[in-house]
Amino acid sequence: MTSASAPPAPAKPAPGRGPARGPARDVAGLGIGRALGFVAPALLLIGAFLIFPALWTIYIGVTNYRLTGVEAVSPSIVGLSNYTKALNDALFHNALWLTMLFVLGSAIIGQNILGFTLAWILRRTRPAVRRTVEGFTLLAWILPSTVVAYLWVAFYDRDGGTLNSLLGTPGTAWLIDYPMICLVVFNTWRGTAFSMMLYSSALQAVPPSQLESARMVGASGWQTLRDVVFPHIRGHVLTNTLLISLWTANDFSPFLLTKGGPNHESETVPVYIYNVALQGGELGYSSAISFLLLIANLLVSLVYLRLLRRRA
């Protein structure tokens, strides 16, 4: 009589191989034509106020296209003419000068070392003092542009303005004889917040124990800060740095304060674009300077994510 054959044992997979994987399967059940309803309107919202306008801004950025006139209702194809015309424009080269030293003054110096300062410090005070300059920190982030901008020209204003009476010096019009050095305090006290809220979660990475070792050993407070704290945050610097530069590159408030005056002293790119758009009516040439702006952005994005993956 012969025996009942044994079950095939199961295939080892091969040395060095994890064990194979089947075709993904559909965990929820919805199917595709489900999981598509789910995020058709996400896809519906994204296309129509993110993609729909760049592909626009790129068309109308090679043709003629006016706010007024025959170019308005037919606008003719004139190629990289506006590209041209960019590139040898000497006030595009003059916001585009000003909009890096916003960004760098205000940034990547201002709110990234006054963000730490503020993390830094407030980790050992008493909860009720953090959670208030918390409070007034983020409040100065939430307020609308509008509402910021009218109390900052009340700040700086010449006749009656609340730095003029803090330092006696009557009728100095700061916005006007130091345009960007008033933009620069502006940007850095309102945008501040964000580097504040991801600096103080960062710290709470460092080991205190590492921290505790310093101070025994007698290690100086920078010391500390280069040898123990910056290396566990150092991914989270660059995070911030490359977020708050490019908000800072794309901000619009500086319009609400100088709206790129005097002469041209304060007008940042974003400002020289409203400025060629609606007041000059050339949005073809607008466009392509918009276009222009957006590959410097993803320039700046790439450099920042090639210097993160070198971190990790």
The other form holds:
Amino acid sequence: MTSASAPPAPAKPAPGRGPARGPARDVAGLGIGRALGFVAPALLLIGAFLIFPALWTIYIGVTNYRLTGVEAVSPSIVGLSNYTKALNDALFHNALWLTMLFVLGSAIIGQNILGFTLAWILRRTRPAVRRTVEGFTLLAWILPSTVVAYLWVAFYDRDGGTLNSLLGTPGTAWLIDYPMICLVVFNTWRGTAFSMMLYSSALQAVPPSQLESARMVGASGWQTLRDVVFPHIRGHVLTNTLLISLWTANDFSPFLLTKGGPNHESETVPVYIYNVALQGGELGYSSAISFLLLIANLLVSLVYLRLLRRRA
Amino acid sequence: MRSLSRVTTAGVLGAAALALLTGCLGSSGSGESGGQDANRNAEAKKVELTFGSNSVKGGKSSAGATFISDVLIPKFVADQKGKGVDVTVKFQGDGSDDEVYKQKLSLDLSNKSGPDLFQIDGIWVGEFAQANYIKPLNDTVGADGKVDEWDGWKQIPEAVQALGSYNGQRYGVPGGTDGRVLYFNKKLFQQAGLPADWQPKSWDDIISAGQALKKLSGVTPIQINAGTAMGEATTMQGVLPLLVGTGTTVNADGKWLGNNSQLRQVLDFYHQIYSTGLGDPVLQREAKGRDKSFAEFAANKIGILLESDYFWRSVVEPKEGVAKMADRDSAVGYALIPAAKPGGGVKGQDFVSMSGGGATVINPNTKYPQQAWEFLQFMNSADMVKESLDGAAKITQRSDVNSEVLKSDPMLSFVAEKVLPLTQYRPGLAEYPKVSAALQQATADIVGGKSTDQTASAYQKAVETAVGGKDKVASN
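Compare with the form predicted alone: the form predicted in complex with its partner chain:
Entire complex below, previous chain first.
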């Protein structure tokens, strides 16, 4: 994303130098003190609402804190035992596996492919048509997730649900028999609009002349996509995939559709955290799992950022 | 190297912040106040109280919420006005699942806030007491005999008082109690050639009635609550009534139920129902399965259902029920729950039941402990208890009221006279909810198709973890 006219690498102080005072002054001509003054409100808010709760979660994660019972009176520090418990917890492993399936199926594959295909098709339509379609598709993304979730619960419902009438399969309990497939379809549908919009704008950056030349040399549709289009939009693909993967991994809507059931078959990590914390009252253990989820998200982000940088 | 040192700095900062936090938490944790003055604000002329309950007008337990906000509170306010005290009572209704309500309360209470008085399930009393969220009434209101002298206690049977007690001390005043029976649809029974005064004498009798009902199309013969989606309903309206029918209880001789022959007998019975098409396994796994089973019973699609008298009073009740049956009185039959075999139930009984109920307790951190206790007495006076029924019949905590109001309802008289003498209460121990969760999981496994042996050994492991050791679990 860096253009040729960017200021000389302010984010990378020269190796082996002393304090970064020089560059900081150079960027906007401000002293450190004044600069801190400007960012202080934001830092305070971030500290109060992000860093403090995060540190608190880490702390609770090493205690045996429960909502009720004896441990609620005087929680004590139990070291890393919540983490070792997670390592041996079959339900947590199950939740991790289901979360990976959910991310892979609905975000990395579903939303990406469907979003790109829609954008690719719409690119050739008249602007009025494109805007209308985009508007309608975006509705799915704009609507509150609770509303969308309940619409889908009704859609999948065993008795009188739309899906059963459409397929002529009365009495099929989709949410019970195929809970993960239901969730993947639901989340693909809901998140596709975002990917479509992103790819729509990305595709505008592909120079028409290159597409034209590809057509002239007789490149097939796939070759054009692979050799002309993708190199231009690779950054967008990675950014989009990172964003939607993180959103999906942290998504709580599975709870609204299935509560994680039946029998833990659709219990993704956020739902498991909820169930452990608020149904079982085990705040310590659930905090430890939350922290593990945070670490997993950070690792995924690092991998993507590395890929992005390699591309740049 | 550079990035390493950056990481180190961040780590050191993080650790420092953590240490700081730990210090803070430690001090706040140890700031537990020892007994407060029970007479604080006793002479106050302007008083504000909040009453918390998991009921809401037009929603969950609507009748209860309506009574509290429209009758009880105004009457209490008027009563206090007569004594020269200006009281405002705010009703804090809730309409959540019981588990969610419990966790919300726990969070409030752990922060020393929450309503001044609130209703809780009798089974939470032990847990809340252990967590110091509630204290014996004598501690909160004062140990000078005020609580023990209340004349209401004489009208509340010992067994019912246990709903608000823990370790022999009174923590709250119990509300009513209940009992469990087998409901059956007389119309379906007639079609299947079964008697209208059906009374099974063993589990085999239930199964054979189910097999007769199975011949009717579109009918689920038997629904016995199972699985995790229904929470405590599975334990109370499924596992425990069956378990006492095998001759044991969930906590016998100080040990928790493990993988023993009685547990396997219960699981086998579930297996028999849900693997042979006598029950609908899907209904048991749905998030809203219990509500759906109510609706199906009311729509004449379920033959036999194990439920509490709540089902009669609030579900199929013709006017206010959530799944009204206009012809309830003629169409719904009820029978005692038989032991697995005659004489095979707990204490050698032929028939069994389980009971539960709630209690109203005072928040130890209330600003007005004396006025809260006055409210509690007022609420549980014979007049108010009678008035809370609003003409309906319900098993109340007070014997004097019961003998007067239950005459009008044959089903509830049946529960009061025939079921309550046979009934069992759940142990008021802090580990109970975890054991209950393990039992729910076990039935979920059976409904999901696992074998009894597999399920029973998984349950054994779960319950050992839940109660903290093999030695606390009875298995064979």
